[in-house]
Amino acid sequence: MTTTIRPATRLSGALRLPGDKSISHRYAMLAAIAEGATRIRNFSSGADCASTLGALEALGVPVRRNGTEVVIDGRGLEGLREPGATLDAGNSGSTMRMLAGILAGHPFRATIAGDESLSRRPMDRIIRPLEMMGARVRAREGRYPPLEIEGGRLRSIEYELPVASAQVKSCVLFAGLYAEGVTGVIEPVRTRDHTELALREFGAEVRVDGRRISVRGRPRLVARELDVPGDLSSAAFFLAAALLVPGSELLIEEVGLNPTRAALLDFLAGQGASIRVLRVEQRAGELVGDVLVRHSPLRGGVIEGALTAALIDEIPVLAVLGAASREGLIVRDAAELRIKETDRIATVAENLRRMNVVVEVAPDGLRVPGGQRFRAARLDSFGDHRIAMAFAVAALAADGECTIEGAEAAAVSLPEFFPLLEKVAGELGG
């Protein structure tokens, strides 16, 4: 699908976004192995989370959907059944990596595969710890999907992550639910802690000691009533659009403000963005609130080290903002971007160059000088949802109409993206 986007004069109004994708994945997986029926409201509408629900159903878990509400009848810790066919993770690395930890604890063989993009993404970071715990995992060339997992009784381990990854951490902790004793994961830097919070909500014994997170095996997980906050990673695109287009003012309601994710707001505020958090409350351990953003000139900055890990999903749209800032943006320590849905360093650079924006690329990051303007161009999502949305934002500030090839990729995480953008920015152009 090709979408045309006209330059915007301003963005205004209020938005309430669909549920956080990361939290939705975790709630669904834990609900499946809990006892009783868990009701999850404002479940993510994205295709990735639909892949998780489909995989759970194939494992014998009853799932009932009613709009954005999902009810999952848990089978208990060891109640999943052997699937009759290959599990389909679609484009979702989250589904594959985290569900693998649960599959490793079941005494059957299961194969989980994905689409062409996911099949190119390495999985050796989860294969190694799962094999250390006693599971057998076979992969194409030893590291690529599909994964064939032969699980059973696992042993607890202490595992130090070679690279910061919330998904790998979650995989090991989920596998730790099936091990005797305590399984510990040590992170090089702190990553999003949705898994730790969700495990506690369902009744697991979780401890956090600095960079070490541990879970005691063989817990009794109990069903819950849960509300998923709006997705801050999705909100990033609307925040960026409002900051980029003069005269804009947006209120984003009921959005997740987890401190391990809210680095985005801190980073933007540090660049001079006019962002205010109007209300905060806690639900199931997660912070939720309303965020007001107004158009602001940004200074620019540097993303490196622990900040790179915290902002890894937002870097494509932050690169767009960097081009319009005074000093530009430098991104370092982001080699992880090379193995996302696309090589995001390459695809960000390609689209920026099509818009006549200068960008310098490094193996682990990029540099975007500031003070640049966006030229109208024919852009491409390359099948990546975050690239599609980031360059829809850039197109709002271009000097004429832009087209985006493969704009439908946005549906992986936010099917409502273009209608919501049109709601606050006016008619996009078709």
Second form
Amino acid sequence: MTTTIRPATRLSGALRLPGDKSISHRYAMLAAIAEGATRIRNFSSGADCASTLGALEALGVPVRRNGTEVVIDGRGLEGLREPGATLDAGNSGSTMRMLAGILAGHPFRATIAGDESLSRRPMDRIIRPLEMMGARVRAREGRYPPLEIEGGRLRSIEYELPVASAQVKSCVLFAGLYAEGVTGVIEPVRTRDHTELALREFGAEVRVDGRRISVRGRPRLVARELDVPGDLSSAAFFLAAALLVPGSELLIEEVGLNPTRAALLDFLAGQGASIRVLRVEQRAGELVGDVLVRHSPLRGGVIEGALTAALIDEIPVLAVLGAASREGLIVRDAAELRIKETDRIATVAENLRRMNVVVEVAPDGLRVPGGQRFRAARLDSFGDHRIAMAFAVAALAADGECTIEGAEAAAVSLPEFFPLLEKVAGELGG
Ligand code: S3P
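Switching forms now, from the form predicted on its own to the form predicted together with shikimate-3-phosphate (S3P), please provide the structure.
Below: every chain and molecule of the assembly, starting with the one above.
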């Protein structure tokens, strides 16, 4: 599907976004192995989280979905049933990597596959720790999906993560639920901590000592009533659009502000963005609040080291903002970007170049000089949801009408993206 986007005159109004994708995956998986019925409100509307629910149903977990609310009938820690067919993770790395940790604790064989993009993403990062714990995992060429997981009794391990990855950390902690004793994970830098918070909510014993996170095995997980905060990574596109388009002012309500995710707000504020957090409260360990953003010229900046891990999903749209900033954007230590839904260093650079924006590419990052304008162009999502949305934002500031091929990829995390954008930016152009 090709979507046309006209330049916007301004963005205004208020928005409430569907539930955070990362948190929705975790709540659904833990609900499935808890005892009793968990009710999850404002569950993510994205296709990725639907893949998680579908896989859980195929594992014998009753799931009822009514609009944005999901009720999951937990089967208990070891209550999943051997699936009759291959589990389908779709485009979702989180589904495959995190669910693998739970499957490793079950005494049956399960195969989990994904779409073309997911089939190219490395899984050795979870295979290694799961095999150390006693599971058997077969993969194409030893590292690519589909994965065939033969689980059973697991032993606890101390695992030092070779890459900063919340998905791998979560996989090991979920497998740790099935091991005797305490399983520990040491992170190279802090990554999003939704798993730690969610495990505690469901009743597991989790400790965090600096960069080491541990969980005690064989807990009794108990069903909960939960509300998922709005997705800050989805909000990022609207924040960026409001910052970019003169005269804009946007209120984003009830959005997740977990400190391991909110580096985005600090990074933008540090460049001169007018961003105000109006109200914050805590729900199930997660911070939630309202954010008011106004159009602001940005200075530009450098993303490297721990900041790269904290902003990893936001880099495509930050690269767009970087081109319009005064000094530009430099991204380093971001080799992980090359193995996301697409090689995001390549797909960001390709679309920027189509818009006549200069960009230099490195093996693990990019440099976008500042003070540039976006020329109207034919853009492509390359099937990647965050590329579709990042370049819809760039298109709003272009010097004419743009098209985006494959814009429907946005549905992987936010099917409502284009209607919501029209709500605050006016008609996009068909
Ligand atoms: C996620 C972690 C990140 C992120 C992904 C969601 C999660 O991946 O890019 O969109 O929910 O844990 P990695 O942990 O592999 O970096």
